[in-house]
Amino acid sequence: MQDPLQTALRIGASGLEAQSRRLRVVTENLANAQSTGKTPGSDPYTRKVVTFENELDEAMDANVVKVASIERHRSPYRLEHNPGHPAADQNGYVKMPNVDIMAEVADMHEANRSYEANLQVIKQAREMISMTIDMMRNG
């Protein structure tokens, strides 16, 4: 049987590293939000989206979660018209990335939200250890 509080830091663990991960790709999103292609005609950066599934951690026998997949998302580029850019068609049009900011932004609240949650579960667990052993010291 395992430690019920081992479990918790690790369930917590892997939440933080989940999050963490999220929050790169939506930083590199944001980033690459007005990323276009280099020649005529060429896609621009893709919008990559996270991927999340349960996993049974079997050395603590408790599910976990982990990043199943990073994948473009497959929404289309906006068109805009600016025919003098180094990517416009022959009808100077330039594919856009297809990266919503607002999405983007909300993403990221949710994602530090639950980072911040997991981290709480990790800091609970550690006081009760810690509180754990201060009664064993003591009596």
Second form
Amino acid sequence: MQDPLQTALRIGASGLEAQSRRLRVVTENLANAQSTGKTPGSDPYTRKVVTFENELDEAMDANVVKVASIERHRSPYRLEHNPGHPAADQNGYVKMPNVDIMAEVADMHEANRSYEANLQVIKQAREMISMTIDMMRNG
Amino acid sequence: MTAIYLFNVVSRHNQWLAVRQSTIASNVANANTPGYKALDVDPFEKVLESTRLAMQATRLGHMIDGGAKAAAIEARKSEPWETSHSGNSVSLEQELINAGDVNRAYRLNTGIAKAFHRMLLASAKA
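Next up, the form predicted in complex with the partner chain, please; the one we just looked at was the form predicted on its own.
What follows is the entire complex, opening with the chain shown before.
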């Protein structure tokens, strides 16, 4: 059986990991917001989204979080009229990625907020551990 | 000399607080998991009542070492402040307030235990 404070640290760490993976995916989306295909009519970069799920860690008896999957977003691509573009189809339209910068930035802020909250919990659990250790010092 | 239960109460309370902290940690970690319902532990009074200081074994694993005792403290659904569209009922603000409470109580407990320990030592030295 695990010490509950150690468990708290582990759970917090799983939260940090999940949120940083999310931030990584957001960065990927933002970086590829203008990535088109190379051949006429080909598909551009597709926006990715992370999904989270909670998992009961049997050994720790704790609800850790993990990234369930990184999926492609199903919204349609934007069409832009640009006949000279290598990826333009016969009507002169280029498929642009379905990345919405606003949504990505909002997602980034949420990931940031959740990351900070996890960090705060870890900090407090550490403090509690050191308070226990401090009891051994004769004051 | 009458038995001093203080150390017992303090350690049990700290045990309870530690379990609460790990529950808070799992709520915060799952703050963005769809369908996750926030958990909280039973109030300490209830845990204390059910164990009554004499530490009756009301559940399997009560009297064994530290960790097993913690498992006996049951988590239950907490009353949520908000529930988002995804069915997640974790409110980060609420969790951080709870974490602050836990921290403060833990500090108080360790402080009391230390002070009491000093008193016992003083009487032993005299």
